[in-house]
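Single chain ahead, written as structure tokens, the form predicted alone.
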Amino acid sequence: MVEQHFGKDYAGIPPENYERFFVPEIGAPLASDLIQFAALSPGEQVLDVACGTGVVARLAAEQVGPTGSVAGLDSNPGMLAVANSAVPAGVDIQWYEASAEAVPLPDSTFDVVLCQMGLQFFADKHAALKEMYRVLVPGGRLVLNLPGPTPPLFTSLSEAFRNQINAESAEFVNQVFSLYDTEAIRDLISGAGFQNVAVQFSTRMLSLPSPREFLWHYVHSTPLAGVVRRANDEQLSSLEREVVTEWQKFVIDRDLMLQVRVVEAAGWA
């Protein structure tokens, strides 16, 4: 792996990286949750809503067994492309290349839909939410988890970006734990007909490498990776500077630890 200019030279792209890195430091404990949440039962068809690489599609083919089935819905062909080569041998998942506002396949068709840390990030969460109602069968479960609001360790994230790069890329810090409120999100649901909603909240620790390790990890598993990539040595070297110094003081033993709060909603069809 390169890694020099403060990660501008960072090797993979960004839906690899997001593999590599985010993945095990927070998408697979998150992941882990939503699926205990969930309490899939072998034999269930799956749906996973902006998969991603996979990770929640890949635990729930475990959990359902051969007699299930599971396919994962996402919109960027770099993450599908990378979610199929993770599939391990023996596992069949469908990946589909769509958005959550148009899913291209038939009605009734899932027990389960599943969604991590997705809905934030729809346009329209409310068309997205109908189109999770109309593939479950009557009966059927949504369940999904969200972030936020932004923990104190990603705020100064945010803020070092927006004094050192620019302020559109602080905002995708912000828009990924921008959607927490219990309320909110229990309207949310109940507006796409949902019925007895379920929400719940709880607070997850998770140990990250070491400050300067983690925010290029961070930065190229994700949409920021363009922007550092256009940015000179003079911002990026600033920026590292500003967010490490931050940092050091969420740093416990050489880990740099992370809590964050993390919804669990279900709603059943």
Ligand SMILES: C[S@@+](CC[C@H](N)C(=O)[O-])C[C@H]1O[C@@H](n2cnc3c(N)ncnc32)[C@H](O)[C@@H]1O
The other form holds:
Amino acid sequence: MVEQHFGKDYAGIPPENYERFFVPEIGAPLASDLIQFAALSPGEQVLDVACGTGVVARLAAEQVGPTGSVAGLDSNPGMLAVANSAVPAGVDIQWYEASAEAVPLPDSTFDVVLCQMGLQFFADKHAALKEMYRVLVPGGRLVLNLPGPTPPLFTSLSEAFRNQINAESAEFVNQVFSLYDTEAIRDLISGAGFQNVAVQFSTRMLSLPSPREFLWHYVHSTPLAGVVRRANDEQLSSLEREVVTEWQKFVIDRDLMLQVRVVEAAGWA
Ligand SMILES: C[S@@+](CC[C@H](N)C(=O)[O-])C[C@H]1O[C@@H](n2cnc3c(N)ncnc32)[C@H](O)[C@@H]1O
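The form predicted alone done, now the form predicted together with the ligand:
To see the whole picture, the full complex is given below, headed by that same chain.
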């Protein structure tokens, strides 16, 4: 059984696990909210920055239709390989392996830039936002989302990694939820030249699998997979025990319930 082996029977391929577990459990619900907020029109040219395995790009392609176009950009070639393999038949999405801070595309190419759960990871957020501005046509729009602050469920996960593995691994969890202050986000976007910046937030309730299943789904979908590969079974067993115990308070009717605040922001070039 998966549960007794710390998820090791699907370990080793985080981008495939990301698409298989993280996307249906967390990425897709947030992507459908983002796409609704972006209000794409048929025929628009869209770039999905930090596209990962392409969940936002695929939804965007449905909205812009055959007269529009969608491209995805990510710095991780493993994520892009899965993205490429997940494109539905008859849909054409261009993929670019590049850093968000140095986009290898001409000025004024896109009507819309989308970025889901990406900005918090960029080392130079101002440079990345300037690049998004540069590749938009005048009047084009940026639409992004960011989760945070760290929901209590993930605070428990981060603490368990700190207690059972190391402080460094706990930091990954915290980074995911590190950029959530609406004024700071507005200032970052405006600071790159965007006009009429709108920032809003909502709280999303997501129903996840059982604590033990979700723990290993999440770990093996993210850079934490590398951390647990280097840990021994005793550490993993303690980690699992701590997390599963702590997460009982978030279980309703056998499902783990994640309540997460999500900031959505838009700005015009
Ligand atoms: C949490 S994932 C989000 C992926 C996707 N947007 C989604 O919603 O599923 C963060 C993504 O940001 C990418 N990323 C991190 N830093 C980057 C950078 N500097 N340039 C481009 N992509 C980056 C990672 O490779 C990863 O695919």
